[in-house]
Amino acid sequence: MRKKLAFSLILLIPVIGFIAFKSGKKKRPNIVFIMSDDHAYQAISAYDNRLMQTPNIDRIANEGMLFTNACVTNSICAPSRAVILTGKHSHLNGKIDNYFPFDTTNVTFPQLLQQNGYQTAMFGKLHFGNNPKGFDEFQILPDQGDYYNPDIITKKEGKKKLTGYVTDLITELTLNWLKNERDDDKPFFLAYLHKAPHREWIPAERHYKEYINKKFPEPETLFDTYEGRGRASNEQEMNLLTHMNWAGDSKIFPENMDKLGIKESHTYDKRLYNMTVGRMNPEQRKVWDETYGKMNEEFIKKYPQMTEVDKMKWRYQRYMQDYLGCIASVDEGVGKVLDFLKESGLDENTIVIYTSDQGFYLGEHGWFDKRFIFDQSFKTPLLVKWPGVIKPGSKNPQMVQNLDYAQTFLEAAGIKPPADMQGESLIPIFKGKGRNFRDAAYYHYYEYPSVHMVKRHYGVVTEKYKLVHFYYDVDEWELYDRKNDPNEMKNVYNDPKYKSVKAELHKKLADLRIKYKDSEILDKMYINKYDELLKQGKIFR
């Protein structure tokens, strides 16, 4: 009875707080959350112009504000995704990472939109459970969802195949819900969520011929050796020469990797490949093995006489390849989602908003994939703009989290958030007022031992300073100056130089583990618990 009556009361605050929004003059603006996944801050033109140009998601800075210090509190999709809606770090909201379930007894934000006049409606990855609570539509990938002719599961009609490319397909959906079912009569919420660029990268027909001939500049730690750094670092599964899939990831044909005596990087190496790519049809089948089956040619000529290092950049040029080419068809549905919201007026009350649910390696320290504290895989895109709101062409340094972004909707829709809620609205920032908004963020990665084996370890980052305590197998503790050492290389925890520093920051995190319910009673809970999955064989490695 206790547990249903505080249940109610939490919903009867938003409701409080809509009632009086109502009142007010001021229309209440639209939500349009674009969130890609596995989008690297490198791989936009508006953070960094040397790999690729994305002029649509940088009509968004350029319309609106770029956040150049805007982070994560969990490094991994499905957890990632579970803060963004609850508001809240992963060892309360209970997802933790890709295996825990989610809880669904959690109170979303786009319930509580939805509950206080918001149209919703959501299309493209979730990632986790099949039925989001809160949405008027959905249609949704199931689970990691397909590159090519993709199953999608949807609220009205149950599971159906489509035919065509995801990025391209999820654009459609999201524009046809914006020009054919959207009730003109209330301010909606719409969650635009793309599959790519996550793994196995398969760009769609018009990039990857294109692609697939370009040459991208090396990161200057593509070749770190991870010297005077602890196990963390040395002992990790994401290293693109030795870790990468070469027919899943770098698409050498199968038959070509027993021709050269390639051995899988993995047991699922060839099978991803015969997975992914076997979901073509002939028509898309043929274009695919013409344009990759002169890359194999060129590649079974060049392979006896390559050494290591051939090998490394040879394999890094695949993956920019691929990685970039699906962003190209991102940066494409984006601008078409702006033109129209342009074209109908929309965009004149529309928040919009471009990220990824995490950062990614992009062959910096040698790396592909996240889950690390270190900055390529904790920092993450952020761009928002929102007409009258926003000066145009802002820039803001401040360390904001995913863990903002519920707060922050629900504020703009004059709705309270819950108390439970742990994050801090951005619309001071937005409004040119947020100065000091947050000194410090907090940091907690779970996943291990599994895929790509980083350990479990959590972290206290500031604006200069970030120090990390790697546990479970390890008690390691690593502190790195941001500023002076940027590409985060050395390990500066023993170095007299940097004593007050570490007391400093031994005490914020300890305080910040405080702040927000975290302790080391729910660490040994969280490893109970995934031993016990461990045992039972349902982790993946």
Ligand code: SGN
The other form holds:
Amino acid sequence: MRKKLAFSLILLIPVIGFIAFKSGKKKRPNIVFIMSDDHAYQAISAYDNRLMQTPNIDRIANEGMLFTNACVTNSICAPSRAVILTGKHSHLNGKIDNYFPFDTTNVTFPQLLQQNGYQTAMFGKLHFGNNPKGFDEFQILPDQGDYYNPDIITKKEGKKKLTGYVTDLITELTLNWLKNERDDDKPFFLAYLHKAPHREWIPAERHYKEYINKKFPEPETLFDTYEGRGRASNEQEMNLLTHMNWAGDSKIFPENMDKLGIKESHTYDKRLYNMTVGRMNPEQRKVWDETYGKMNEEFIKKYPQMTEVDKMKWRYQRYMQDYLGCIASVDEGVGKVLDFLKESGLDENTIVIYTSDQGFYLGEHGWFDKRFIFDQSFKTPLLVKWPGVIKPGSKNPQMVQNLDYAQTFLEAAGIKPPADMQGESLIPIFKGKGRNFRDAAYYHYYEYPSVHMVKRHYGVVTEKYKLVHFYYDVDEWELYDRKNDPNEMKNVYNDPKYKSVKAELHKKLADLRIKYKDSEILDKMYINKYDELLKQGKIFR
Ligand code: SGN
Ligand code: CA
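Now show me the form predicted in complex with the named molecule; what you just gave was the form predicted alone.
All chains and molecules follow, beginning with the one already shown.
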């Protein structure tokens, strides 16, 4: 009798499990991972509302958590994506810069989610040179992708050309999948990845028409002269006045550059502009020519009287008009996806994350682009909502990193992460715990010499300080006091007042290099491989 009872109980286990699953108790959460390309936190109103309003992105923070010190391990596009997918630092996953290929033998978290019963899909920019593994469906832009009428690589039909504006198209593909292709019996992981607001900052018609008339406040450090700092800050090529393209970026028509005697910032300045407008159809081109034509006419009139200071101010405004105009479409798209999740009731069991592959300079230090360990590119936006787990409207100051996402998603899905992943799950923080999450973050940037000429460096960042070593063709150390000098204008490495701080940070940095298995041997190995690419002429400047 007893045996019989035990046997029938065993038979009942899957039934009980199924009922619990159906009643929603054990249902694993869906994950919507939204990432834009080069989106500065300064341009999200939940962080800072001086530049623009992003009501839809802000909704994620209002209904969830805003991370005020989220940061990356290597501030550049494809490497950041590789860190996110593998949960490993660049020196271990091998994708140290935009040139090295992504090693597809790496295990990525979407593969593990898929193997464990998740339906997986990716739409938008990946920037890897190979297709993503572990996805049931993907439609991705080749390489950097185009803003107007972009080509798209599809899993099912090969390469296609789409008609329209890239941000709106990626949103449409995402919504179409959510509405029509989802398998109701499975939880899903959806990657919704924008190209915007990447250079050359081309907004949708409706937004450039609006933003071209706006004026924005300048950052305090727009006219930084890099005094007292080392060769890296002095020798970079990211200055708005001297390195930004006049045609490609500021949209001065090539013929007007000739008329005014303005030289190209790079040999590809006009070529990039022509490539962008070359993709437009006649209707798109007409609106473009009218709107930017008017701006060009005004510029022609004032250019002869402009001082260098005027030019810098003008270029900053032009930059912001287009960069922020791109974000306006991203915000609208995010709103549509959030609306659909709500209407369909999916939102109740869905984690939504908004982040960027890294931060970006919006004129701070006179710069655009990223790459440096300094705050605007080291930090990245991170907003997360998870109903029932994260308290709405919460803020968290911990130094979480893009390294942590893989383990977070795996834990949320009830999957044990591989032992060699190097991050930490953010779930304790989501639940309001994890007070001393990470006392020091490790950073390592490699892509030099290359476009923007930011020297190789690695460093350690704590709540109060930042210690950096620039190497390769220099051997320079810099130390910043983050509390007393939040704009990072003063290198105090040689100030005797910081002697003990310096010693402590050197020790911390050495410990982190050991902890994460980075070393001088690896630095040299990557230099040798990079020098080989340089010799082969494969590096872009
Ligand atoms: C292009 C851009 C650079 C940018 C890199 C990397 N120049 O080369 O400004 O830093 O991409 O960007 S452009 O004039 O061709 O747009 S990343 O986001 O892919 O890392
Ligand atoms: Ca990027």
